[in-house]
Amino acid sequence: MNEAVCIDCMEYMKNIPDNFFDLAVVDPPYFTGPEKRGYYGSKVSKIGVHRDYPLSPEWKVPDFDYFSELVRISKKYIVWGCNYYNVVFSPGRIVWDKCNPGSSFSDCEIAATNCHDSVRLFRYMWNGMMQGKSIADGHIQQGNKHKNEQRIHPTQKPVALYAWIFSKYAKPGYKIIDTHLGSGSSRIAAYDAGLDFVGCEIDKTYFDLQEQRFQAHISQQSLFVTGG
């Protein structure tokens, strides 16, 4: 199973049994106004990513109730942006080094996890048109920009990041949830890894964009298989 649902994740989670999902990998918003272009600059970036966020009025930073539900329905979790929330997480951390020194944005992003008690590091370049070559050579820029991932969301994370996460923290048969699907990178990585996956996205515009991206990906994968 691999599906996306256009729904408020709180509405979705309230009907899910305790510990139903093996792993939650989530990237919730950590401030209330991503539609305010002052944070990102112009309406459209130099590489064509729209930053005006045509988001639903329900958009909000998750509160304690959200995290309580997330922990209730999931055996393990990985929560990106943990440093922005006034919530006590387990001591484990995952650091994504974006290999983008000199950028006005953060050099890295931090996730809290109860998968381990230590700190793990993943290096993968992600700055505009500068993207990593592969999971193994993430610190090296992809030489062919035509192979870069299409950017459809201002806070998009690379498929490679989720592929690395699933290779480390998921097993065959695991059920995965992403409560804030966004660009759908987690969904694509879960599909490639053969994992059961559910993603929630409250905004119809971005839900449709990720659906188009996902369908394009599986169509391309089918061509590779049939063309063998």
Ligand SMILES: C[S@@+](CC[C@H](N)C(=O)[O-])C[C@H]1O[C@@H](n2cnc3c(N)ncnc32)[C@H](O)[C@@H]1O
Contents of the next structure:
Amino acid sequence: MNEAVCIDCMEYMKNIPDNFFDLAVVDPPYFTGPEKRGYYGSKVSKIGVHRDYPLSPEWKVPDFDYFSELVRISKKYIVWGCNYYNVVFSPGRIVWDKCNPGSSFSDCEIAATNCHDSVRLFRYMWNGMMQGKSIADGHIQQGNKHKNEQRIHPTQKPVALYAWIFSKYAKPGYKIIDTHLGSGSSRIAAYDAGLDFVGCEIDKTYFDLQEQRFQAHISQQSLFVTGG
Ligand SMILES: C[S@@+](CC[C@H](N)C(=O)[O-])C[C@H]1O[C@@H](n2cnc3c(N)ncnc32)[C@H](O)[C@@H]1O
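Next block, the form predicted together with the ligand, ref. the form predicted alone:
Every component of the complex follows; first up is the chain already shown.
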């Protein structure tokens, strides 16, 4: 099973039994829509990502009820942007070093997890057209821009980040949920890893874009497998 649902994740989670998912990997918005628009400034980024999309009126920063539901439905969690929420998480942290010193964006992003108590580091370049070469050589820039991941969402995370997460934190047969799917990077990485996956995305524009991206990915994979 690998599916995306265009729905408010609070609505989706209501109908899910306790501990149904093995792992939740989530990246909720930490700004409301209008603040976000102001924060990102121009309507189209330098690398052509549209920021002038219609924002869903239901988009809101997750509150206590969201996190209560999340820990109810999933045995383990990885919550990106944990430093922005007034919530007490388990002590484990994952730091993603974006290898972009000098940019005005954050050098790193931080996730809270109950998968371990320690702090783990993943290095993968992610700054406009500058992207990492591979999971192993993430600190080295990909030389061939044609191999760069296409950017369709202003806060898109690389597929490589999710591929690394699943290689470390998921086991075969795991059921994964991403409550805030965005560009669908997590969905693509789960598909490649052969994991069961559900993603929720409230915004129809992004839902459609991630669906196109996912379908393009799987048809490319099947061409590769069949050699066609
Ligand atoms: C920070 S972005 C996620 C980016 C994603 N990790 C990626 O790699 O592209 C948050 C996404 O959550 C969506 N969203 C906001 N509120 C939501 C809700 N209540 N339920 C489902 N999706 C929501 C937004 O439309 C946005 O696409």
